[in-house]
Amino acid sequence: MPYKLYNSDAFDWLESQEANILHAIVTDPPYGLQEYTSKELSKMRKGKGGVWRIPPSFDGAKRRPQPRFTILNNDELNDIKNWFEKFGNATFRVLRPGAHVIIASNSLLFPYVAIGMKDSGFEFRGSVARLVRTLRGGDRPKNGHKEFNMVSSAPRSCWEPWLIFRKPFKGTLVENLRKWETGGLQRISEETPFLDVLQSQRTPLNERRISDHPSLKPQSLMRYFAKAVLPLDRGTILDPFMGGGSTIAAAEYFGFESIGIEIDKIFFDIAKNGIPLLAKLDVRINGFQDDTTFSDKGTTITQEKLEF
């Protein structure tokens, strides 16, 4: 197999690893708060207390937890880009110059993450925009439905930031990737770029039954992810906070080599088990599928009805 995964703290495994080795990162972390520690993720699955919302049932169909990101504090929300900072020295080292790290956050914490990220050196080079509705938000105040049913406790979530960083490099990209073969973006095809707003789906059913983590990301959009960092098409992606593996599997897709973190023995072990076969399912790539059409007036983005 071309991926290797560690049971480990992630943050143990960089500081042991050689300088200069990985091309890229691609992940989706745990914010180093409340929701994936021990404690809380026993209360999740117990479906019991704690920090994790729990859905009521709805329509006989039982719904997933979510992280409960707006009961964060202003203190908490510093400790936010604190580890963030922490993430960026810890990787920094290992990574190739030029390499890029594309991290998953969303529309209340990107800020603290990307402050985080440039202080610890990386180049902020923007985001993708995956636009896809989540169960997030639009809700009417609590305790005040009939007396305010005109009223939203806070926008409904319709669009989730993907952050770019990379770690500065001397001399021009052109250098950069004959020597480190990192630096840039790979190219949709020799007549598109890189996209940076994608219309996606919610993790489809059939992927969450093969891998059962409650951030578990679609492969359609991890492909994309995969495919895009690795700009010659050779190298090493790292995912310090695997979950379920799904960055992992769309490396694998490709046969690209990977590394896959994961400190929750629970996790890991679905990770393990899922990777190989979501590596296999025939998904249609956000940004890399035949019925992506473009013309000189724009770009349009094809592609079946996302039901909400």
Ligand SMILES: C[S@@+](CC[C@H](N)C(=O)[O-])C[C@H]1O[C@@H](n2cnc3c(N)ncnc32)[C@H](O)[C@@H]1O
Second form
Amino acid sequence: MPYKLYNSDAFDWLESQEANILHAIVTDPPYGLQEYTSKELSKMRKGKGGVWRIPPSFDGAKRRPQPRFTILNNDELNDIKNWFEKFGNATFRVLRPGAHVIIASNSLLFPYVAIGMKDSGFEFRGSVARLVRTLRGGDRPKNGHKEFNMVSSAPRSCWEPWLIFRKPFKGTLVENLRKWETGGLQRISEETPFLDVLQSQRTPLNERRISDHPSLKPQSLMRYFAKAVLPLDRGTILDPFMGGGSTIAAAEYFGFESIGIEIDKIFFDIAKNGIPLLAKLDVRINGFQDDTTFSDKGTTITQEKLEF
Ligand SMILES: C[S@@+](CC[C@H](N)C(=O)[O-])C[C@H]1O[C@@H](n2cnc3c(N)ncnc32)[C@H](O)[C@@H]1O
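Compare with the form predicted on its own: the form predicted together with the named molecule:
The next block holds the full complex; its first chain is the one shown before.
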């Protein structure tokens, strides 16, 4: 089995590792605050109150809970920045020079993530805009829906930023690729470089049925990242906040080595059971044409085929 899973605190695990061993991190972190504490998880599992909210339903479909980030005050936003600095410090040592770190964020919080990671020593290398309707924001003013029917309290978010960082290296990229196998992002094809906009979808029902985690990311998206972060198709990807195991399943799909850490035993078991099934799914990158496939030779897409 090319992947290893640990039911552990990511920070403890990272501290116990040797330096310069990992090629990449792809992760969707807990944002360091409240949403994955046992108190908030228990409220979410009971379906009552706390930081988790159920987004409004437009079509009668039951929506999954989402963390309510708009309630964060300035101190809590600063805590996010500090938490990412701590995360950056913990991961910097175990990554090879030139290793990429791709972190899921959202349109409200990404500046705090970027500054925290930069302050821990990583280079900020841009972001991928995942075009997806998250159903966050865009509501009319509370208790004033009729009076202010043409007003939104905030934009409805239709994209999700995935931030890209790199551990700095000495010398040229070519030298680093030879020595550490890292530093660049794998191209989509000889003609097409890695692209920073991706039409996406919410996680399909069949994937959520396999791995019932409230933040499960789609395989189409995670395979896009897993392939990109290993420029030479070799190395080990870490997801320190594995959740339902979507990163590990994507790595497994390509036969890449990976390591997943999850602190919550219920989620850990969900991931352990779900990863082999998610990895077997036949998926395409939603938004690309039907001939988009992942194969041993890489993704077969070209820029002209992007649908916006
Ligand atoms: C946003 S979710 C990840 C979802 C995942 N990307 C997926 O597709 O299923 C973050 C996960 O990190 C876990 N977590 C929170 N703090 C942790 C820690 N210190 N160490 C390891 N896991 C942690 C939470 O229990 C949660 O499952």
